[in-house]
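In structure tokens, one chain follows: the form predicted alone.
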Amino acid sequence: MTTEPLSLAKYLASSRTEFTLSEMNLYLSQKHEEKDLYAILKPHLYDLSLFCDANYRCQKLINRPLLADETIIRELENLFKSPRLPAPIEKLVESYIENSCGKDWHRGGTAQVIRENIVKQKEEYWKGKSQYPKIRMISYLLYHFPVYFCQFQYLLLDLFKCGLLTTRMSFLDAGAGPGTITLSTLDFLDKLQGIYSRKNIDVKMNIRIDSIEKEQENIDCYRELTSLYLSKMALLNTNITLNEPVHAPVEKAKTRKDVDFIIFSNVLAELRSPPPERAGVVERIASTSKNPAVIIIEPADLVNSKALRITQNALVKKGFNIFSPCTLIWGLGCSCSDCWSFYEPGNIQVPGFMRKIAGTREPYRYLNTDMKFSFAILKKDGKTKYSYEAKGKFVRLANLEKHIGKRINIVASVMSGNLGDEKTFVFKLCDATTSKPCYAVLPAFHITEQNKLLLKAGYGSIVEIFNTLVRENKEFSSYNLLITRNTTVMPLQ
């Protein structure tokens, strides 16, 4: 009978900040083996806010920031510099793929019915019509998984530096696929606690993940890969609740209450109903929350890019908040539809088994380690990643056509990495006051000290751009703002 022991347990939890397993036994009308109790407890710990070590001492876990001083965001970041798939996560992957294709699954006739699918796969995706079934999924896993998962990795490290990442969370994997969201964010507050263990510093963490997936398939695969990582993990300091996927499409399934993380990874593109629609769907899954950050990934190519932009758009009138990576620099809400906007880390570490279905004859159809993504992130309580008011000593970009000839002074989020070359550097630049492109182009031999800046500023980032040059490229119907010798850029982060 496991009731006796829950509610037990939830009266400790409220009465008292810390209590062991054994002293349990003095309530119960039944005694049980500490690791018994434990077993009990487990799925419930998150819900009772406690943490429970593995001398079976619990306590009263309270919910507030992880630690993020310099020293940590530091070496967090070295860990990302050249990212890859964690050895056990690789090995993971490719013992699924033999187990469910052979051992030669990298060879002969397997070989090449799977590198028809990926090829398939892809042309199938850029369409929005993704589908996974048997060797479709090991297609995935090949392809686009590394990629996914390392990139999803940067948004974690991001929200972690914006103290929005908490010793107490919950994430809902929304069209969870094989699991490469849930095993990126496992493997990241796995660096993490090694980090703080390094640094003898002692971080609790009570983590739920949830996840939805329609694909009995996936949902296989889910269980497989996520258990045995878990089983892995050294988890010293972290509890983790990691609940059955509900089978479902994300238009329909039921979700649990309270989520603080609801994570659309490359999820939206895929369904049939048209952008500004596909807000219905994340409102509806958030809506049972209090204050979730909804967080959109969709790939970097033109069509996907500005759909999210629409959908993100549709959600700020159903009442969310631009997080990150757009800033409404002059407070008014933005109205473009016609924007393509995405993020570049950089390139991933080939794993081997994908190096291994690549083969010899045009290897780079079969190699995929550039991650270049689309991303959005939504709150309901109107904190923004950056908060700033500009004042009226800056052009507005809705305002350029004015200024044509003329020497100017702005203020806007760097939305690109370089588009140019060596020669000539090129960045998209946004203040969300215009539906038209406005470009930031400096070329190589008017590089200075007041305007090299603009090199290192992170996708985002704001910022002011003093005596800068407007031209017009009728062309592509646009905006470059040319940074001379003259102009000084100041970022503001």
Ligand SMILES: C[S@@+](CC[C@H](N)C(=O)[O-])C[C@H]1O[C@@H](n2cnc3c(N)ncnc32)[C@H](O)[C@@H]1O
The other form holds:
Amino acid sequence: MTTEPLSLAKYLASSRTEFTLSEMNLYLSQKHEEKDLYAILKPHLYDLSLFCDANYRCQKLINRPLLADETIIRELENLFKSPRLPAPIEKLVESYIENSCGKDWHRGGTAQVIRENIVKQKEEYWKGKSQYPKIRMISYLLYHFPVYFCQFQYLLLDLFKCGLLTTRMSFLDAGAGPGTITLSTLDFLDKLQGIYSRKNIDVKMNIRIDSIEKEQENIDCYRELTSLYLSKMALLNTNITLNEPVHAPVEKAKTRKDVDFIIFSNVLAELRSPPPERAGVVERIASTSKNPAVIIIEPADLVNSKALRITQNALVKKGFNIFSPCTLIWGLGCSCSDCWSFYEPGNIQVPGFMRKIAGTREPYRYLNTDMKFSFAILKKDGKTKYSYEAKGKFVRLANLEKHIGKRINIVASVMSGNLGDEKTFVFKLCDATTSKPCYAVLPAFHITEQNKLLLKAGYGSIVEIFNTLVRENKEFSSYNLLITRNTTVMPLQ
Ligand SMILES: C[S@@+](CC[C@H](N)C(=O)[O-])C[C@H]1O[C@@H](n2cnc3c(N)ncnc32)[C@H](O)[C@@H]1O
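Please move on to the form predicted in complex with the ligand, as the form predicted alone is already shown.
First the chain shown before, then all remaining chains and molecules of the complex.
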């Protein structure tokens, strides 16, 4: 019964730019109501590259970069100035907790059990052996979910600004847990559609989301949260195909064809394999897609962050290139085997449910608002966020040893936020030529018009630094590049 309408839709999609569902009845042996035809076609709209509106008028959707002019970017950035879990998501998560643990989940014995689990999960997480029985999913939602949800949108914002987000996109949420990445993506696209609609810009999108998860209980939570969210979204201009989660370990899961974005958010550290071998798991999942962007996110702590870079370098050896955050400034591969670098977009507002469980006794143990994470975005087409190749007038960071005590010019990416304080600003620098850590050190009393832009340089952005004084920090086996009144800092973007 469904094959005839589907084959006809395939034919119409390939031969016309537009048609209505009622028109299809002219050619079908058995007549259908428009809404029934829509229900038959809905799971296939993404594959057919079709967008069907509320009046059942379907048009062929051309895949093109999402419109990202300056005013749209500014509006979107404004939304991220005070990051928080959106109210509908907060409500959804709280209802889920309430349905699972009862109305009084934040009081008495139930709250005590949840609190103990939050603490236990944190401890286990750092040891890389988290487990997710139902109560653990509740503590995950209460403690980790809000920050992970919000931080992913900064990566989406960046991809949007770089023109990588398009009108037809497919995502694979690998190790999906409760659906953090899926929900974050849906909310981001909803925010963007809100901006387009306020500006009377008609942008139609066709989105497919797949997921892989090994724990049944997490899949149950994923299903419930994502389907409830979708049922409440006003999807006027976005067609969403949300496929059933694949219940399998990522090491063995059947791979999906032609995925545009494959996201491993806080997952690789949980795999049994050591960091270089995790690259094989990622590569297998990506192998059936033409040119996916692989996004790997890990916590910012020393062990997980360094492990991510090892996996990243192993993926480069397998033919991936780094889109961001690293730039190979001298056009050579990264020679660093010991890199600790993370992005810190700031703090989110405390969600109501987190405040409830925090209670009044040692609330800080249950409050988690600090967005701080390590990430890598990898591609296969050679595209990089910044295209820059240094020429001879700069000293490579690998050669600093020869210049200790001298003033030199260097060019490097800024690979941290301020690691110092308000009296002395310290930023990690990297040009991909050395494993020895290098820092730009700017004492507040040396800030001038010529060097102050260092303070504004975004994570991963490239700066040329002229006339900086090289100092060796023997205790920490690192170099400090002193930025003084006579130093000029020129951001390149
Ligand atoms: C820390 S949670 C991250 C969830 C979500 N991606 C996020 O960022 O919030 C890790 C998730 O990965 C899942 N996971 C761990 N190892 C896995 C594997 N080998 N295959 C599939 N899923 C896995 C866990 O069950 C859990 O749901």
